[in-house]
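Encoded as structure tokens, the following chain is the form predicted on its own, with no partner shown.
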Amino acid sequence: MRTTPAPTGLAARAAELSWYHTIDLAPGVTTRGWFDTRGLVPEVPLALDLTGKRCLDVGTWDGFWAFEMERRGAASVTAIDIDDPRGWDWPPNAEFDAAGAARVAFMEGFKSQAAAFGLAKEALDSKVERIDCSVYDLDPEVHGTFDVVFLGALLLHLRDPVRALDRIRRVCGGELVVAESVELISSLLRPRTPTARLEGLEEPWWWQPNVAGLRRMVASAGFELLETTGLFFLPLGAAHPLPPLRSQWRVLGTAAGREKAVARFKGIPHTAVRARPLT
């Protein structure tokens, strides 16, 4: 991957795109992402040395974890995501916020995810292959099998997260690493009881499991848990919009409102799991 100075105009090109991840494209050029995953890399139980491994990044968006696996020496990295927002497995009303206003800026901005990936790949001189593919469509006869599969913060956006994990199991010939958003309060109050809060209305997600719930989802899909982490928090990035504090105070009586307040000041609660398919 590239370590030379940034190509002329790279910063300006990056500024024209919407980014989910905060990515260091070159010395002095960093994307303005919605989230800043860089400091969380040590929290995730992904092997430091992936030399010779065939790797898959599920729900890559603009490629942070795909490029990280390549940096760790992977022989090849395939990254999948759905380019057209109409194919996203979001709740039907997720195009609208609580006031009924269309999320036009959000939807239009993130239609450029493939372009953002392409620019990052160019800037990093990467060989990662990106495929327009749903996790539900993973097929070992089409895509082969992978030594390492990484899944980051996708399950909450899926109507059927266990089905998605089952499809991943079919192409996972080695290990799966999941780093997923979880609900904080139920993780603290019911640490041993698998639970999940169903959203499915205006927000672009379905299920918000607690830590035990996320682990149960992975096990239910036919995986053996090898390693688990505690809670860690994903910081919001420079591009993430922040609603006025006054509006957040009004919704602190709801679970979703409390989670958003925590996100504003500390980040999005996550946990991670390393697992392998049951034989």
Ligand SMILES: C[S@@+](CC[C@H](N)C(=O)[O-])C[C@H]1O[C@@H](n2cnc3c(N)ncnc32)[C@H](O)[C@@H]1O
Second form
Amino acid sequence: MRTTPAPTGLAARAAELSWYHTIDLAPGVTTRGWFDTRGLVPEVPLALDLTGKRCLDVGTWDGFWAFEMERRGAASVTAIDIDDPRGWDWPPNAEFDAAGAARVAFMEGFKSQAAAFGLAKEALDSKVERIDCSVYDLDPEVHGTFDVVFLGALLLHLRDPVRALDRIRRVCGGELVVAESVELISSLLRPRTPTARLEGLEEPWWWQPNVAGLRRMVASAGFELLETTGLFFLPLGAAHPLPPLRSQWRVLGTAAGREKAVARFKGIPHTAVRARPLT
Ligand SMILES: C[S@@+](CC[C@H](N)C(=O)[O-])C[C@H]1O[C@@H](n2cnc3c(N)ncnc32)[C@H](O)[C@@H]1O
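Rather than the form predicted on its own that you just supplied, could I have the structure of the form predicted together with the ligand?
So here's everything in the complex, that chain up top.
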């Protein structure tokens, strides 16, 4: 990546945008993300050397994982995401609900994700190609096949996560690496039983699988599991709003409330899977 000097005014331009990821754009310039994904990198079973590989990042937002694959030597990286909010497949009640400042800020962040990706690409002098495409529309006739596909924190937002995985299988000519959020309590209480809690009302997600449930989703979409990890936690980033503690205690009686309390103090529980398509 970058061999020329970083763009002028980079810090000021980065500060004008909303970031999902915490990305080191240049020495002394780091984005204020909603999440600090840097802490997750060592936990995810993505090959350290991707030299010569054709890679795909699904649901890239501002591109953290796409840039990470490029940094590891990928010959090319394609990153897909959706620019039009109507294509997101979020639960209808969550999509345009302005119930809280956090939700509004999150929605604003969505609107600037292509711009944030563009600035990061410029700052990192990257060649990653970002295309406006839903995971449901991945097609080997159009996009070709990829040696490595990365999928992170998207399945929970989709009505039909197994169909999304099925579409990914069709363009996956090598390996799929999935790092998704999972529900903590059902993962601990039911480690061998695949479960997924249906949300779908106020929150912008449909399914909260446990660790076994996430693995089962991948397997049932026609993948052979090559490697699985246990639980690890995605730390919140500098820009993540924290609701007053008092309001969090009040919702501890709900599963979503308990998960949010865990997120506040520990981060978002995740697990990862490395898999290849069944032949
Ligand atoms: C929670 S973010 C995860 C960002 C990143 N993949 C990661 O793991 O850190 C989910 C991303 O998926 C995108 N997205 C939502 N629906 C999508 C769809 N149907 N196809 C592709 N991307 C989608 C969102 O715009 C957002 O950028």
